[in-house]
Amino acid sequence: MALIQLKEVSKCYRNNTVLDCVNLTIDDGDILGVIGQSGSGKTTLLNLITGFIEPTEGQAVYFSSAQEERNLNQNLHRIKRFIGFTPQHNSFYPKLTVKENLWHFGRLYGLDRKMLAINIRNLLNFTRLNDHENKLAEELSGGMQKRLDISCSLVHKPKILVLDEPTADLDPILQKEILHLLQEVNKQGVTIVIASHQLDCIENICNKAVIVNKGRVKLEGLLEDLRKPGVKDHFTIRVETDAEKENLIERIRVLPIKKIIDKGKTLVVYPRNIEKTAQEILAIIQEQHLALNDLHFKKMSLGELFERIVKEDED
């Protein structure tokens, strides 16, 4: 079920178009990664999703049930309780304790004291902050501060959690801990939207991704679909001896390929047509009775896909 849809959404500031004609659907249960360079429109997209800003054109719609949809911006006062937001930089109050911060943000959402007390106790246990509840926020480690920030965004039990660079400035171990925490949050029924420059983090946690460049959504969908081998991907072939390999290279060069790289016993082939090229190579190997150790189709990494899109926009 769709939770948020952006329909033909554009955002302009004076004569500058920051986002142009964006269509995007966020479904219940997604972990959506938002990818883009600085100035690409990524932050503006997050602000539209959370309802912080209104589109210049188009419509941002929130679906509170299968039968009901509401304009995100016109009904923000009713919808904000369904959305939590964790910015890149800490939003908690450093001179308040962990528990005081959670009470403060919970009251901002209008939760009654009894319900808020239950939510806070559950959150402290869930995020492993219960042993630190009486510490000042500024006394926490970087990883614990990020847990507190996320907790402040979850205190009202939102349906959607939006995070801007949640693993920035954290070491690899803390990054892994925060990503694991977000996966656990998602298992509790919270749909998650993450913007990050760390594409390996997106690749490890997200089921969907959207790539934004120069104000336009260039690609979006299931991560597995985006990374399926295509005409710009490559695959590797291992053969046993150099003598056999030289003849194989000459035969491959006349196939519909862009290039071939010799890496010792491994050949890296960049085909123009994967299916046809693979069939031809297998036929050559069989015909010449060559020893084939491995034929491996390599999916594009998210980083390679992103770099390709940026480069194509520059050409």
Contents of the next structure:
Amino acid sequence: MALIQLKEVSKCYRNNTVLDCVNLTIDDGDILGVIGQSGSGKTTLLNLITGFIEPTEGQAVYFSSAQEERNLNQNLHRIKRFIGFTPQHNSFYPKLTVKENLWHFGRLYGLDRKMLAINIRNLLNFTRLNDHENKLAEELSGGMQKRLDISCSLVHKPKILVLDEPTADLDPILQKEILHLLQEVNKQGVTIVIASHQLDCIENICNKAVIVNKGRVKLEGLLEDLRKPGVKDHFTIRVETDAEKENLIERIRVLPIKKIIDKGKTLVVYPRNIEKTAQEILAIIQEQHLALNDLHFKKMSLGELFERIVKEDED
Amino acid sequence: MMRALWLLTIKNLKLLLRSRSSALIIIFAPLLIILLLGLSYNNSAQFGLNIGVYSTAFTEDVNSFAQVLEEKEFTITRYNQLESCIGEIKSNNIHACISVPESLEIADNQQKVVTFYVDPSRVNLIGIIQETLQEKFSLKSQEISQELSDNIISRLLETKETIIREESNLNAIKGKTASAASSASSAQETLKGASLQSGENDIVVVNDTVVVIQNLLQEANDLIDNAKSSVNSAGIPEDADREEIRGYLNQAKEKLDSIHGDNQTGELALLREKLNAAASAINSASSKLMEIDASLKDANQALASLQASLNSIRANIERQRVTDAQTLASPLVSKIERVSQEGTYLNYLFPALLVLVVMFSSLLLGTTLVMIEKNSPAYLRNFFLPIRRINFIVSIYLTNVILTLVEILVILSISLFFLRDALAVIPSIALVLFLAGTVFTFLGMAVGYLFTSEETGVLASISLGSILLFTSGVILPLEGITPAIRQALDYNPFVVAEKLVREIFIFKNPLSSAWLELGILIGYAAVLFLVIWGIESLLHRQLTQRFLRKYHKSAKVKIEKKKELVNS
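Which structure goes with the form predicted in complex with its partner chain, now that we have seen the form predicted alone?
Below: every chain and molecule of the assembly, starting with the one above.
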């Protein structure tokens, strides 16, 4: 069930196009990772999702509980109750205590005192801040501050939690802690959108990812689909004679192959889709009694995928 | 070292100039102030004072007095009611009220009193007003004194002319009296010549003769009386009686004959001669006396004419009623009346001090609170709250109002120790200060929304407060400023608030009498609120984006540094 959709959305600042013709759907229950280099347009994309900025072209829409499509920017006041946003930096009052911050934002979201008290109690337990509820926010450690920040975004029980670089300036242990927390949040039915340049973090918790580069969405979809075999998947086949080699090349060439590299006694074969053509290549090797020296067959990491996209864009 | 200093200086200048608001304030604000002051004081007139002139009737004298004041570019307003004239001072519409007598003519030795009503609470202006008015007043007094002296001199001249004119009459009188004197001596001489003496004993003889005659006559009379009584008393026959009567009559005849035949008769003839001579002398003297009479009549006429002239001179002199030297020297005297009770400088400065405190605290609090909100890390989160932006504006205002009210209460409570009689007006003053605080809070908030950094915002607030203070007339009198600009400065919210507090505190005017000023303050507050709302609505998204960019950039820098650290 779609919650928010960007339709052919572009965002320009003067003559600078920050995002160009972006299409994106955020479904209920997703943990969507937005990946991109610094300046690629990640934050702009998040701002469009939250309605913080209006698209120059295209439309951002949200779907009501009856799945009616409504313009997000025109109904900003309504949608604010369903979105929690945690920006890159901490966004709370440093001179208020943990509890005061949560109480302040909760009350401004219109929650009644009783409900808010319960929410805060649960959130403090959930984020393990209950021992620090009376501490000034500025006195908390970095990890606790981030947890408080996320708590502030969750205090009104939003449907979607949008986070911009939530682990950017945290150490690896704190990063894990926060990611775990986000997974727990997601399990409670909150859709999460995370923008991060830390691909391993996203890879660990996201089920969907969007790769943004130079203002364009390069890839979007389920993480499983995105991490399909990459260009480096190949077979290295050892051949004894030239005749064997020529025969093998002749038979393999008819298959969907990207390239064959002749290395004298070995042939390196790069199929277009290793999953589809592996069976046939293996059958040929078996028929000709050739030795399969090496089979490099692995799904690309998100990092590799991202690097490949960036490199392709640069080329 | 010099190179390092130079580089650091260049860097500082670049940073300063690239921060547009800082550059604007630091470089252009002083220039702007100089420009404004230059334009304001580009005025040759000494003091453009507004003076009220009160008189029961605006006669020529009163108008001429007003004209003297107008010559120095004073703006004169004429009042028929003293109360309204004084009321205008209290309302700060005029600087002084002058009560001028209907007529400045000095009819007797009474000096005319011109009363100046001034507001002692305008401590920086009262001296100037008094000095300037006294100067003009002295001119008028001098003018009248000169007029009086001219009158006296002209009367003296007239008297002199009359005396010269009457000198011929005096000469004529002199001639006539001389002529009368000579006639009199001549008559005297003539009378001396008319001697009645016949010898040395002439007079004695004449006297004796006269006595004898008198005796004889007496005797004759007695005899006759006797004869008559005899005739009457005696019933004597006619013959005897006749005889006797004859005897008596004969005797009487003898006696009379004896008088006639006596030597004394000769003396009498001589006397007659002398008397005739004396009679002619007397006639001569009489004619002389007639001459004297004519001369004296002429002299009398001349004297009558002289007397008339003298009467005229006396009347002319009597017409000069001002004879008192002091009145002549200073025909007009001035009296200075203060329109409020005498008090210390604290009393007079108290309204300005109150408004000053409220202005600076509200301005700075307004700016600081907006800056705190704008620069707070939670600023971005506020955007995602489902509440209207106006709530933020109003909340900042309310925070400010609470703090300002506390401040006002503290100040007013402390002031009660010094100004105990002000208790009754405290609620009104508190209301005015609350309104003033609202206006200045909104001003401060507007500054806060317009400026980026807290430092420049606060600096701008202080500058704004200082400008409002310097253009209020509390420190420098505004009376030297070009009238057009001064008129505009009357709408300075500081001026309006200070005027209101002064009217209430010093003149004990009710709040209802200052509805216009209250309306101005409320109007300012409403307009500023709308302006802030507009600014906030226009700028909020931009401010939030700028805020986001700022944090985004700093986060990116952090990330890059971290990456570099990991790589190294």
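Numbering follows the first chain given and starts at 1. These numbers were taken from a predicted model, which means no experiment stands behind them. Take the two forms, find the largest set of C-alpha atoms that superpose within 1.5 Å, and that set is the rigid core.
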*Has the Cα of G36 moved 2 Å or more between the two forms, judged after a core fit?*
no
_My question is whether I53 is one of the residues whose C-alpha shifts by 2 Å or more between the two forms, given a fit on the rigid core._
no
_Core-aligned C-alpha movement of I281 between the two forms reaching 2 Å_ = yes
